[in-house]
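The chain below stands alone, shown as structure tokens; this is the form predicted alone.
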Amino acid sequence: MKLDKNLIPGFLREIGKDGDVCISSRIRLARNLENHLFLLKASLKEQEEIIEEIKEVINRLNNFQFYGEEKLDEIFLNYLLERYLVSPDFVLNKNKKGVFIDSEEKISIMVNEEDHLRIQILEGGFSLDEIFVRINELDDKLEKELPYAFSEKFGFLTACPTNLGTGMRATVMLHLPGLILTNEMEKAIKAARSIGFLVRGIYGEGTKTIGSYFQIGNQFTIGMKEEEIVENTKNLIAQIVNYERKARDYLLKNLKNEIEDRVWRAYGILTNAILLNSEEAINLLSTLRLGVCLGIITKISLITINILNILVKRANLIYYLKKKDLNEEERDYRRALLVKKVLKKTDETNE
């Protein structure tokens, strides 16, 4: 069974620079109107008007499709989780909300999130350049006729001073299986936090790791220049990605039998399961992924790992299924039968 790449979004759907490690990419800028309430105060009417401006504007770009209160229901809104174009504060606030997607599903900009705008944009691989280059661009455009809320004292103004200056947020998605099985993350997770850096889960703050995932990104935004957060962000993800192969390296050259059959047992779960949940197939694919790139899985594509990892989530297995009856038992039945036919017919097809 195989199954097409667009079945997920844009930058997941092919494998970029230092993909081994580094899953995507993320730029996030944080931005408010100046002529409007921040939402801790801003009324129900006022965050009406909030979208409306946005959306004039916005709609002009030609290249969004919007997606108001009427269509987030809670399916929905964790099917845009589940694929990174919203946030868990976006799916959990009572604001008047709205969220623009662009037609790659690579850049997402949220209203009323925290702050008025969040606008983001991703890329597969390690590729903060060219987000920084594309997210500039876009933000310029916002700019000429949206009057941002700016500071010529504190920068950009945000509901949490955390995102005061910049508002910007770089981040990178890594898998890290190396690193927690030498028992280095920990040591690895207090290197970044010490020198300003944000160490977070399958998706983003206050999230829990999952399958070896981790989001790492900048904790400050005041007092640097965007270049500067970067260009620091990237120093930091080069030396975790080095790191990390060490650790991969030393698995394979002194744990060679234990990874191996770490590697094949979740293999074999995954394709003979009857039940699987959706936690514990993230974990199995983490592990697959790891014989992948370890070369010890050899007919098995990262790409087809990445789909499944979107499929296997309890919203895309509804959007995916066209079935939002199933309870969780028949949930985790259908599960695990696409997980079994994807893989086995990939293994021996070699697509």
The other form holds:
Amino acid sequence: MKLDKNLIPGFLREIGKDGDVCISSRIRLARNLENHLFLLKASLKEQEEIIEEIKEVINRLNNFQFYGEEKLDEIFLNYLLERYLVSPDFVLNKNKKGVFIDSEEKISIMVNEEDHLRIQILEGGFSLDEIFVRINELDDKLEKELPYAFSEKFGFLTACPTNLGTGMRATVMLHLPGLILTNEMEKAIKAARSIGFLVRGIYGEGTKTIGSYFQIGNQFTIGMKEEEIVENTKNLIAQIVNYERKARDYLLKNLKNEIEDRVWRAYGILTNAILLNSEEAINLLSTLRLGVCLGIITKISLITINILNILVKRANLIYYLKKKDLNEEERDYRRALLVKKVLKKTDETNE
Amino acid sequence: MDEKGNKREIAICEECAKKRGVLESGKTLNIEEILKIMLKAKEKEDKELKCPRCLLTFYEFKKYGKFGCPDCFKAFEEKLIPFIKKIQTTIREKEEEVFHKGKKVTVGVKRSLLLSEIKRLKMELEKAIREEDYEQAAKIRDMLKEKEEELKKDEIG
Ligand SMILES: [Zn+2]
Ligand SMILES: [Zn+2]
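What I would like now is the form predicted in complex with the partner chain, since the data block earlier showed the form predicted alone; can you produce it?
The complete assembly is shown below, putting the previous chain first.
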């Protein structure tokens, strides 16, 4: 069975620059409106007014889909989180909230997350430069219509002091199985932290790491220009990409049998298991991805792995199957079935 | 004097400490008690420093780690500058303070507020006309005129 790549967000549909290590890049801007209290102090009524004001402007300027309260139930919120289009805080907070998403699923604007506005753009691979140009344009366009809270000294005023100044975070999602397997990851994390970078789990702040995926981005937002933040982040990421490739080379040269064994075992489970939970699936797919990058497995594409990585997650599986009433075991069964079908078929036909 | 011999260095005298009721007569001050007094004084100061717009105190800001509104920054400015330096750089011993160096808004805040207010009034005007509430419409039209004039003045100035 071949899956349509339009099942997943646009930024995961292509393998970008340095795609063997960099899954995707993201820049987000935190913005607030001068004429409203921040979310700590804004009443529910004021929160609704904030949504209406922002909606009026964004609907006029862009062709985005808006999802408001009535659409954002628990499953749909998690569906968006699993697609990296909203944050864990957006899923959990009790604010009146809404989110704008473009038709390609590369841009999302959260309203009333921690700030009135959280604007983000995602792209495949290592592509902070392209994103920076585009998010700047979008931000300039919005700034002409929305009264951004701004001060000369502190820059864009944000609810949390850790975002002050530029309000900008530039992050790259990295796949680092080589550093994990060679026990170098701890060292890399320490080095990155010591020079002002955040290393976090797959959905960002406070989330755990699975499948050797890490988000790395700038910690500091004030005292430097946006361009410097992008440049510094790019430099660090380039070094980590190098480091990861060296680790993979080492594994292939010195532990060839062990690595091949690991990869084929993962393939064996993925193509034969009767029940698979989502974490196990993501971990095994991660090993499979390493196998594809190392040339051990040649008949499965990285795009196929990207698609499965999204569809095996709980809420996305529910949406894909269009069955909200499956219990956990039924889901594990349907998940295993889906993975099996996709990987086996890819095996036979993708010559 | 305690065994460390440094009690007299501290700038709070026993007389004052007694007045504040921290020190019972007959006892001498120790370091912990003095720190407690200083902390209490600082806490009181932080609780009295309040943003006039959203009423968040600096004490609450430190407790929640979040600001309440755009005016908090002016209200807390003095205490904020060293605070930001502490959390927003690894090079803390650096002399200079940490301020914004990035992009700026191009439309002045006052102007963009006027623009959004005008937009809101226009929508209300349409609504009033749609609902045939002409009295209300006239009122809104006057307000709109006022705002548009203000905007013009702002453009010239
Ligand atoms: Zn005294
Ligand atoms: Zn305030």
